[in-house]
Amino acid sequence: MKRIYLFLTVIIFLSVASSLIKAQDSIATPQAQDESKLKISGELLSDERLLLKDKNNWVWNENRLTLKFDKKITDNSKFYSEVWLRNIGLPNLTTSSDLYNKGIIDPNNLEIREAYIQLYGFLTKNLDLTIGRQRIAWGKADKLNPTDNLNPLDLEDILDFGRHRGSDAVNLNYYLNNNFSFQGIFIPFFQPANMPVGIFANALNPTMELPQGMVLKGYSDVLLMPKYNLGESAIVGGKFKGIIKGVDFSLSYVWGRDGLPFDTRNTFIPVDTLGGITINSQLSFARTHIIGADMATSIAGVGFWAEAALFIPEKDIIMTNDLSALYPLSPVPVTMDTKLLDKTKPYIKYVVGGDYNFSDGSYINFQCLHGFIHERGNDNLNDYFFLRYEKKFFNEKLKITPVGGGFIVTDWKKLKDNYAIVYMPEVSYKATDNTEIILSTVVFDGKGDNLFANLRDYNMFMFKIKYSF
């Protein structure tokens, strides 16, 4: 019901906005009318995936309509919004009562990705102000950006690297001159990352190691969210940007929270005499200082970039395992503490890479990443090497990517047992200027306990069609 109310609210809002715009345009000059028209653009995407093994089960079904609204209100202000209307997921019917719920039979949702007003020359001609829900993207690397920590991660599709949700924010940009500027960000409400869905649902969950003789019979958890006040929930960021002799660089700082929760307390409860237990966990979000730097340039037509972020926990992150219920006769509580993060030991995530467009229509992109989005602490950062080579044919209508994917190392000393391979070849065909059909496969392989090696049972075929307007 809330979804219906939200949809109706958006429709009413757009209708009223359209009426106001028409009224405003009717009294404007012809040139002003053309410049101030409401520009509507977007994309229709259909994304279908099925497994390559056994009975080829369907594992992903998404039909997404993206609508973008861009309106120049005056010479020094504009409005922008991006909305997703989606049919996503496969029907999950378990009882006959589900047949009466259209939301289960045909799952749909509406999501306001961005909606903000931008004011140019606010208070002074060198200051721009943006207020509302906005995507504030930081970093120079290709999708994998260690310094991009203002907006919450959108991990719904684990294969869509670099996707974030928008945040309700105040965004100030002050331009010193054409080459240098300062940016200040204030986000009043902390939003955690949303986790993967479907077959990827457990991809980021750590493997739980139990003492010998214990068997896990059940699990529950409680999420400890920060209080919604300035001290607990607010996120603040600042950035200095500049260009010197063709080198685009920036220095940044964020006082924020890790969007993925830490397991800070586990209570073990016996359920039988054979070692069966249940675990009740408390999950919390750590406050973190993040100092970042990035640069990008081009030398002889080759693009280069580098980006790094230093993560400094505000305090030690301790995981406490409470075993008191297993030892009821003990005169004192039986607990075991493990330090997950040490505030005196900051850790660095970084990425370096480059790309090049060849004269024959081919393109190559390479990146080396140290520390993926879910990895925290010096001892837990793995190395990722990503490579993509593509070539275009027939006036760029056909694009073939024979090499695409990555190689991951989790332990260099025991490489043969701690690696992962991701292979993602792709064929893309532009049927018209605004219609693209994409066929691809994803093959996972490897050994050890790491994100992509754990997906080796989920090799899949993917079909996508995009129509832009």
The other form holds:
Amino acid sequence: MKRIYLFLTVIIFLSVASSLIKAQDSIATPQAQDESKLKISGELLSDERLLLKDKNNWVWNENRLTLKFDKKITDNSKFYSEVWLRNIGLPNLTTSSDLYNKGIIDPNNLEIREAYIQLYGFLTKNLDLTIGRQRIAWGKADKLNPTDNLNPLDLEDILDFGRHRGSDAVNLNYYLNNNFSFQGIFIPFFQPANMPVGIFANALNPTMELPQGMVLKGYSDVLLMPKYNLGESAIVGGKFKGIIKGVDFSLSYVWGRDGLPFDTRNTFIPVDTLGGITINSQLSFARTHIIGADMATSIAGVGFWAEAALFIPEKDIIMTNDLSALYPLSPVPVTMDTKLLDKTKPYIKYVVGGDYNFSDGSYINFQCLHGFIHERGNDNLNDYFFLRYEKKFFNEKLKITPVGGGFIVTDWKKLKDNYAIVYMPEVSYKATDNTEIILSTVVFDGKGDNLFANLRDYNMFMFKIKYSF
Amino acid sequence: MKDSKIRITFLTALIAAGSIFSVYAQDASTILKQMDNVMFSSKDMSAKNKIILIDKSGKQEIREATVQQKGTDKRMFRFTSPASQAGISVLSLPDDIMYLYLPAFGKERRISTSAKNQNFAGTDFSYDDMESKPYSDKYTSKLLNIETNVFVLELTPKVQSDYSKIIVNINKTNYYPELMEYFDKGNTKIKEAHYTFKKVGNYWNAQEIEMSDLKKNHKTKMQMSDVKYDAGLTDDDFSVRKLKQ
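For comparison with the form predicted on its own, provide the form predicted together with its partner chain.
Below: every chain and molecule of the assembly, starting with the one above.
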């Protein structure tokens, strides 16, 4: 298997190299030389948020310089990269020694979001190859895409729905004609999702219910990463897409791995005689088959889309609670198993939505989603209804979104105690061609244990300024 | 007897008026087809587009794009500046199929045909104005006047439109439009477009179109340069594959 992998890598490398060398000769004219110069563009974003209550604590500080490098290598190939240079977070100083650490005083980071080479007409004129770190965005819905499962989720900012990181991948697109194409993806190693930070840090963590009389005194966990080999770590995907009678559609399959870990083993250890315990957990990432389908069309001026993904766990996901340490005299291990996911009971996440542009410059967008990004298993999928109405003024310089947000239902039978409301009005103003100022607030409310109801203490005011160059 | 004379005179007058009207109507449609031939006769076209937005105080904003067109129903429009819009591309295909590519999303998005209700990218042109469908397919025509240099035609939409009518002045010698005046459903003039044509090879090219929105007191100048006709663009150049490149 290893040899085949090596052989394929060498073949692809040689083919890419020879394509580039051959095509390099074709750049001759001054215009072609000008077009092949490295183009640098980007964006400066400042994103600041503060709480609406109490002393208006600052909760988010991000200053991001996005640099995009785009170089046409030949008529049939290009290089592209996107890099983030960021100052993110607020200084978190606790001891005097932190004063010696510039990384704590002024947290910065660098992220290579994408860096790939794209070859059009690779080996045959109908085949395109993209190789390197890349974002492979699937799905026809708006930002919330159940079929978008190749790249790891980037959950750092929970309000930036649908953000993913790039993956190191080989991406082949074969075009049967201008209406139908096949896509094949190979991602050699798995990368998990990165979790929310700052005030959102615990937003996706499930609440833990302990048996009566037990008090949690400590918690630790071990993450069981899949081994970095083809069988355990690789992700493979395929998609067939096309258009028939004005309807765009695609059918897809991913042999992937869930990027959010499951708690598969909890070992309870008593630490005192008053019921105090510590828990050591093992977390692992489940192999999953994902079958997807989506469509988009326009009927009587209204845009419609629908997207669904069927998630089939490769194995049952079982959480074992090991209570043996609490029963030292028991001759056999004392464990309790809970089936988190049953491989015979696949679950479906879906989105349906639509939008419409009015002649007065206003726009409305509605989406109904079953199963948010972090929800797994038929019993845990909630319903989300999102609505956005915006209107542009002064030749699109000013955009006001008086209605923006969602309504979430976690239990239809006990609706009044299991819902959430998110309200996000926004005003954006283009101060210059390349400068945009965005002011918005987000208000959370609701009852019950759900993502947005749990954020009800974090209503905030947000200010963003973006400059593109 | 007297009655029958009156009847004959009336009938003759009616037939004569009908014939004159029919000649005018026929002439109007022939003139409009001639204009379509001048505007849409090339097999394909590619050009650079400079869009100048001018507000009522005279302040200008400039956008640049490349445009490629094949026949009358395939068009690729790519913004190259300003930086905030560079890379945004719109592909228009037959049967009102339109795709938008936003580099930030990394994928194409099918857009609803209601997008045509709004102006194109903040300009004073509607999507309808930007379409390259022959006017004779979309409008019935009536000859209103023949002036020294121009034919004046009234165009009434055959299908649903934002306009109740368009009055167009067509150059008598070369059959290109010089002026179009757009009227809303209340018959009020809301926009006007002044055309400047220049011959490029065998074709007349709209080198500049100045569209004025009379309500907003706002103007858009659309200037074409580096125009190439019949360069052999294929259907492959108007595909989602190309849109994303």
